[in-house]
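One chain follows as structure tokens, the form predicted on its own.
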Amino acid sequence: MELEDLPGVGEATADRLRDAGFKTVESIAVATPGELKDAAGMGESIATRVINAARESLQMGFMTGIEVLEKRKTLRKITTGSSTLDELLGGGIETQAITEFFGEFGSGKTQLCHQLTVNVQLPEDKGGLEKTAFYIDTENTFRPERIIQMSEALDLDPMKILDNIVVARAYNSDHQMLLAEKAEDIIKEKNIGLIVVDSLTSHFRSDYTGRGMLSERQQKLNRHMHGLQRLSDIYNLAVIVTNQVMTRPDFFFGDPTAPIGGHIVGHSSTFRIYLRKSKGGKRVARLIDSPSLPEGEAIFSVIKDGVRD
């Protein structure tokens, strides 16, 4: 079904919707009337009618528990390269979900992102999806040399692996959001199975400073996270975001670090994993939040070959 088949959507309106990132009936079905109103200049009542028609065509609505179970059977998992970390995560990084890694500098966040862009390309029997990756780089941390090392360690062709990773450098928070919105353009074309945002909050943190801008920052972060979740649901892909931490001066016992983004990021992430350094170059991953898995810890290593036990 094309956009033009929806009631109230002519050729010109369809072109405006596509230019705004609404390229499929699925994307219309999960939009809000306000979003369509702004994107296509249509009235709110017409936007509501278009959305309802899109939902009816896709048979979106109530589902039984059995139907939800059947939908979850379509989700797949990507190995991290560490069996202990995979076990902590119930078998690896899930599709149809956002997985957040947060921790201090050097805790292994970017290393995991690099490893997963390689692993998503592996055959399914080796823990991959046989798909490609889209990497939104906000801090200039993507290193093709590291991908080459990780690929060679798995006896993969490093040039082929690199060719299957689409990298976009984000220069501010608005650019970052735009890249995520435009990701839909390349998901089908490039057979994307993994979206990485490294890091999620750095631009938002620098673009919106002071308490007076906190509300606007949180609203935009919320929209950004919901957009990523929508992509993961519609296209059955995995989303990885990394997050920075701050030190809480009012915290006197235990670990004083806390992730940036507050409740917005916390509630939007399906899985939250806290990473920290340990002795002997080891890293400790602690599962903080999951809808179905118990809290726990896993120890893994980051070596020249990549992420390992």
Ligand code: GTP
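What you see is a predicted model, and the numbers here were worked out from it, not measured in a lab. Positions refer to the first chain, counted from 1. Only the largest set of C-alpha atoms that superpose within 1.5 Å between the two forms is called the rigid core. What changes on going to the form predicted in complex with guanosine-5'-triphosphate:
Relative to the superposed rigid core, the position of the CA of residue 300 differs between these two forms by less than 2 Å. Fitting the two forms on the rigid core leaves the C-alpha of residue 285 displaced by under 2 angstroms between these two forms. Once both forms are fitted on their rigid core, the CA atom of residue 275 lies less than 2 Å apart between these two forms.
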Second form
Amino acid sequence: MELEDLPGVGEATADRLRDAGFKTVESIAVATPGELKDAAGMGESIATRVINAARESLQMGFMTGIEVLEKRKTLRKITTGSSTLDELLGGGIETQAITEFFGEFGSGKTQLCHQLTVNVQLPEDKGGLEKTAFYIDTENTFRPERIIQMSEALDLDPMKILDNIVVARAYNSDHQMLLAEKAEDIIKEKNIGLIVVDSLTSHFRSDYTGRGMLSERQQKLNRHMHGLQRLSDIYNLAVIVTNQVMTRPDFFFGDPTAPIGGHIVGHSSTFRIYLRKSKGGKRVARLIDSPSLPEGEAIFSVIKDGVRD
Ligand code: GTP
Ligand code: MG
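Requested next: the structure of the form predicted in complex with guanosine-5'-triphosphate (the form predicted on its own having been shown above).
Up next: the whole complex, starting with the chain shown before.
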């Protein structure tokens, strides 16, 4: 189905929408009327009608409880390398969901991302999916040398493991969104089981500065997250995003992890895990606001071999 198939969308409007990044009916279905208004210069009521038509054509929204249950039976989990962290997560990182690691610099977010690109390739009885990984690297911190160390520690062929990780550098927030939108072809071709976005927020922070741009930043991020959620649903894959927050040791009241610049991800992730550094190189992971798991903490470590208890 093409954009032109939607009622009220002619060729010229479709082109304007595509230019603004709305390339698929799905992207229209998860947009807000305000976004379409800006992108295609259409009136608010027409925008609403177009969005509703897109949603209807995709039959979004309705499933019986049994259908939801059946879909959840196909859900898989990837081990993190730490049994305590896996336990906190109810068995590992879930497919059909977005898991967000947030925490200060050096808290282990990137290390976990690296470890999971290796672990997703493990056979199912070892905690993997026997699938490959797609890594969107926004801070130039992907290190093949680390993947080699982690692979060797698991007796895996490092070159094979590296060959099964597709890495894309994202140069700004629009580029980052484009990479996620284009991921679909790679997902099918390479049998991707995990998408990593490390970091989700750094480009958005620097591309949209100042109060006046907050709502635009939030809208774009929402769209990005919806796009990732949709891929995880359709292809039964796991999505991991990272988000750096500053700890505020001087802060006695309220949330000590309040990120400077505000909570820009909000609650569009299914699982949110707050990471912090602890004594002796240990890391503490805390599960926040999970839909089905109890809140709790797990202690793990990052060593030369990778993520461990
Ligand atoms: P930012 O991206 O800056 O926000 O931090 P991050 O949360 O991504 O931190 P990252 O995952 O990069 O963690 C870096 C830390 O991991 C280092 O400070 C080390 O403590 C640990 N680490 C990384 N590589 C090694 C290694 O080869 N051996 C050991 N023992 N530790 C390592
Ligand atoms: Mg990092």
